[in-house]
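Only one chain is given next, in structure tokens, and it is the form predicted on its own.
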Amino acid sequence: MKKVLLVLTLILILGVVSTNLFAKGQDEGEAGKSTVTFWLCDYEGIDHDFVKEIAAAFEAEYPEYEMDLVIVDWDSMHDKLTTSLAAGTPPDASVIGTRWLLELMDLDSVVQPGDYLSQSTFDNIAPGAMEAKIDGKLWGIPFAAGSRFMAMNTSLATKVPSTMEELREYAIEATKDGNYGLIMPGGKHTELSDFVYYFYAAGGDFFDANGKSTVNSAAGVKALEFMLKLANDDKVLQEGYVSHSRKQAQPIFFAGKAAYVMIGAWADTEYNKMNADWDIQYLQIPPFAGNKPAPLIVTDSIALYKDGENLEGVGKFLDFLYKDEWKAPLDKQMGFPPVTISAAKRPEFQTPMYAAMGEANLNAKGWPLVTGWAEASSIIIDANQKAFLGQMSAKEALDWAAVEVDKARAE
């Protein structure tokens, strides 16, 4: 009897195993593919249909892979990524703000991309774009890099400001007939960009040599007080600016309803979409009088994750993506100058907007590369909003932010 039970048990076990193997064979054998997962940020100007073309072309060239190319909104990327890392289910690779890299390294979640991409891909990337190099080792592949600048609607304004004080004057002059002098997003969004334009223009730095927050320095207070004057005293900003993200605010400029906007690489793409009956001119973001120009430069990278399920496959995909036929059009849609040497020579990147970005690069200043920057940035945006809503003065709001930033980074 025991022998019969043993035989029956073995038959049952073998049956279950065979069923699982058969099911697995159906998943992997019939399809004959393994999945590669890549998260791409939803940059302004990006053509979602073209992104689908990239995925389809990769699958056609590498039929052993199925490409899961996911477009993720910028404002949710950081949280979505950290959640997936905590769960042990990250993508194989994703676009990141380079400023997040130290945080990801503290989590021991990233691997060096040089182990998975071909040397020919790295040889074609401009050395100056390799910002994600720490202690001599590259931890992120340069994806996008570009300085911010200013755009002017020449039907509403023709004066080129050389200082922030002049920008205020010219914006006041242009605010009439239902048009705005200046666009400024004031809502909660991922980037701290609009405050940083004024902060850097005043000579500000976010941290001192000891890593202590200095957002409440004289430069910080000057920047935020200036923004409040533009909004409350001069009334040159678009209505509802306090609740506007960048994607909500900037279309007002491209609709021809504002004279000036501080903007980035996507400007040409968005302007061309509108078939505007007015001309756009690209300028430099001016400093406050007595200061040197210091426009923001933003760099984004691609990180590969230790817990990714198909690092070999995503390495092949990134080699494929960085070919001129795919990366160059994608760069053009996003408006960023190419990080690859070959694409930078293409005629579509020899335009006035790229010339303005090139000039801005000469004086540009990046985000601080420190741990906890994402949370620090969020706190400073909260402080800005407290001031915009009249809950605190500029000094009170930034004093609060400095304390909270130091507290958050110490935890």
Given for the second form:
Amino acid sequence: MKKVLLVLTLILILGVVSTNLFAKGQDEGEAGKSTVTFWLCDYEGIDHDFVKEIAAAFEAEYPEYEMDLVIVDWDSMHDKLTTSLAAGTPPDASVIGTRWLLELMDLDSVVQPGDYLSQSTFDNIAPGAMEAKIDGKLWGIPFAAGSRFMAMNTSLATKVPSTMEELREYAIEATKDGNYGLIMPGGKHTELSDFVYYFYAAGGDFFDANGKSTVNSAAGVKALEFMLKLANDDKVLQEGYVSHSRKQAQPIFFAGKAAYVMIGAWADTEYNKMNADWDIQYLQIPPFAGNKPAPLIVTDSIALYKDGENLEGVGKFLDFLYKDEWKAPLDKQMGFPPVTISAAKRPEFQTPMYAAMGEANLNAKGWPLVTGWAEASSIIIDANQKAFLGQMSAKEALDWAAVEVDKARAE
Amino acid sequence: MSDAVTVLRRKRFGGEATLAYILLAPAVLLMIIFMVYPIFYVFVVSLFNTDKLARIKDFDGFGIYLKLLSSKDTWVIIGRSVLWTVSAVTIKTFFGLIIALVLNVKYTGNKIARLLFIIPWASAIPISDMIWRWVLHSEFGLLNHTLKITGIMANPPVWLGNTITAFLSCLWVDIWLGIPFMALVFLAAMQAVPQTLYEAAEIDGATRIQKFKFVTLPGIAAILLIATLLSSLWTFNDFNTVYILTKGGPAGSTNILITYVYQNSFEWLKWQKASALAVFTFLILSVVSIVYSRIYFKREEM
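Taking the form predicted on its own as the starting point, write out the structure of the form predicted in complex with the partner chain.
Below, the chain from earlier opens the complete complex, with every other chain and molecule after it.
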């Protein structure tokens, strides 16, 4: 009898617990609020409190929605997103590197934002920023777009290089008294280390018209050999560059210990955070002698997901977010020039850094829009590191990378 | 039907046995849903070509296994994972034992010492790994700074920047995180060894080393086996330390099986290959577990 009572008691407890859980779910439903989920990348410089303020303001204006605004580290965003897509539980929308878009379209996981945002939001976006337009259809809302440039610590260097060869010369001059001539992240992170800057500056392209890897072209070898020279012969780079991701390397520049760094839109914000007693000057990334300048331009977009639970709600949120009141301060924190026409006219975006970015935009070149880029870039970083560690010559490393990239993309 | 068989059947299905089955049922069900089914599904995925969302497409059989087994990279990574696990577990066991012996002695402040030893294990592993990443930073890191200002090394190594030191650094952090668990478990086991055995050994004129060899070690042997088994499983699968410190770099030199599975699945969306690698991991760890449990149960029977 006692045993029967014990079993019945257990069943009762389980019943009460599950009923309570169910009731809780129903309460939330009864309150009439539906959750909008948006994943924002953790751009350097972004103020997390301001992001919370945006969510709170949206909830105040639209009391029918509860905003779940999650800040995700850039290095984790791709993996987190693919995991959630595989599980069938993606957010309603998220920031993505525009270079991921083909992969997401291949997965049939994104929808066209035009069906959910108001036309006035699109009308206020600069047409030139619409990189996510494929076959005339827009698949991602431009969120941030900015070319890369160089920053110079004027207390350690004053010369403006017009070629890579000059940069090398000036970096050698500036390497003294424990300071470095140049900062170069050589570790694995979201992007392809700094190789892309030198590769584009030598006139390189990652793929030919047939989609075959050309990372081992003459331009690639020239770029990597030049980087090796800077690292091993001239020793102008920070110690331990092979282990440094961008977030670990660039603080050395902002600590006032390096003359030059190739950087992006977050430079101003990071510089201001440091209250530095030295001046910063923004320059263009120079080409190799005889080549045309070709700085990298990076564009990020917002994608809306087919399996998102509240696409209508996220459309309203994005209309809200793209108002100057919210988007312009966010752009300012991230350092990117605004993609919206009205915000671009504001005085805070008429600074030397934005002028440098504007000039860089004229010659800029984006990441290749191909599938399998995540693995390809990982292989190219490995090749760079093999060369840096002396395991292979620049040519051998890039030949190996080209074969592996083609193999990986064919699988 | 004999009476004995009837009694046995009653024992299996009647009275207390029924209650036991009812009480076990939810746990068994949860295990089937959350452990058996995922393992089975991973195996199934490894036999099929998949799309990038791991949706099964056409049957491929054991093709991916043959491909992986004929690839040098796979063997290098398996070899590194085994080296990583064996080195880490050996060192953790050795120092865990020494620390447990020290903590087992009664002296003033030994409670504080015990508390201090548990701190690495009590903190969140990813946070500890992130702190270590900062400690090992070549420019701002506490370790190199200390080595420089104390004059121990004028040019300390770039710990995470070359293949050997990066591997050793990851190994050290894993050991640092794992030693407290080993020490605590050994300490608990040592305290359960009857004091009378030590007194008897003393009367027989045993030295300290003899007491350790003939009283302590046999007394804690069962726990030692279980602790090293658990540690082997955790160390083999220590994704956090490697991923946070080096992401498997430089040039793939710290990649172990678990980080390679992650890369292939969540970074490159190669689910079939990742599943096959996960099956390898499962098989290797199953073999280790079976060997351990055989030794353990043989001891129990003795």
